[in-house]
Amino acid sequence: MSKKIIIGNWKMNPLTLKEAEKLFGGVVKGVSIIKNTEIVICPPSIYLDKLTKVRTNKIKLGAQNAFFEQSGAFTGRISGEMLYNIGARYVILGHSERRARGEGNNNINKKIKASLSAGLRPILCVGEDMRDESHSYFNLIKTQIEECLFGVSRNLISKIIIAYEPVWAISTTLNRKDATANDSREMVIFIRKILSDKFGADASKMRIIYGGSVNEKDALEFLKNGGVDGLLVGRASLNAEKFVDIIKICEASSK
């Protein structure tokens, strides 16, 4: 059984290349003793490279996006080879903020090829605007997952991991709502049916974790009875000491 997952995805934080290092060093320092918890740290891609050079076994390093081509006249564009290349491990991609700016499902998959072609590690998140009495979000993650996923070799699915990022619990959105275990529990069921009836027992292989919102205070609710193997924590991760809480939080329950 794979290890539990903690993701930070730091966004467009810190301001400056002094405040990464000092974030990335605070949370290099709690984390000494973890021993049963992967842990992965999403800075903006210009920190990666100071990242990189800060020698810490227990942190893997990932980028928030990465384009579809190796190289080419794409200005502004980031491919995973110079992700890979510069010491990225992981990717985000379909990520809520970007799909509000039109990053369809199309894009998305050629993304995902890309980056495991690459040797990156995609983290594909998915999630609903709102819940409705007739459950048609059931349909649209459905249709998420299966044209993010499509053609991808079954021979590859262990190494992606979908994050569930329900978009009506972010802290960013207009009159959000807190989400529950019980509703984490219930796509995360969902999620994995959509994968076995797509990629048979190899689904298995595959890790889901619970991204929206999350925080110290209900972590340890969501990681024992939301179904997931992991969190991608957003504004919580900008807060050292809060970050490492839920990492021990993570590794306490994985006892």
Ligand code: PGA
Given for the second form:
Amino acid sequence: MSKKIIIGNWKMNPLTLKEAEKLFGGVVKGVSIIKNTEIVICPPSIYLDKLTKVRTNKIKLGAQNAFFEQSGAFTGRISGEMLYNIGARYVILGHSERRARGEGNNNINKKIKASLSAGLRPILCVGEDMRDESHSYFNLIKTQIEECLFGVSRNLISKIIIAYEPVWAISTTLNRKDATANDSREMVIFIRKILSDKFGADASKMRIIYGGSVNEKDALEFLKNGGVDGLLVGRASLNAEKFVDIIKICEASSK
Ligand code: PGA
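Instead of the form predicted on its own shown above, give the structure for the form predicted in complex with the named molecule, please.
Once more the chain from above appears, this time first in line as the rest of the complex follows.
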């Protein structure tokens, strides 16, 4: 079984390279004793080059998006190959903050395939904006997964991580609510069923993680009772101490 994984999504933070190096350095220092937890940090792509030069064998780097063409006349885009060549090994795709600005499943699907051929491991984010009494959000998650993974070959799916992020629980959502480990576990079971219907036994090699305001206080509960193989952490990953605490909690829970 793969190690549990803790992924930090810095989003569009911090404002300067100096701060980025300081934050990254703080995490590097704090995780020297970590052995059984995979750690990934996804900073803004502009900081990747510098951060790959910081010596650490504990932390891998990821991007927060990648375009589906390799190179060419695509002003403002960055390809998976470019990210890989600079040292990124993961890429977040389909984050709700991008979906809210018009990114659709079809585009995400193309990005997943292109990222896989570039050698990156996609972290596919899925999640509903809200929950309704009729439970139609299950269908929405099913559609997101089926459309985003359409045509992905079975031998590559173990490289994909699914991040279940209920948008209503993300720290920046207005009037957000806490999701519980139970909410997570129920959805993870559902997602596992969709994946095994689609990919058969190979689906069990895929990791499913939870994201949505995870902090050092509730991380253990999600890891123990949320049915997940790791966490995607936004706001708390901008504080080296808190992020390291979450990693240590994960490490202790894997023993
Ligand atoms: P949050 O972000 O931890 O700040 O809620 C998670 C995410 O959006 O990936």
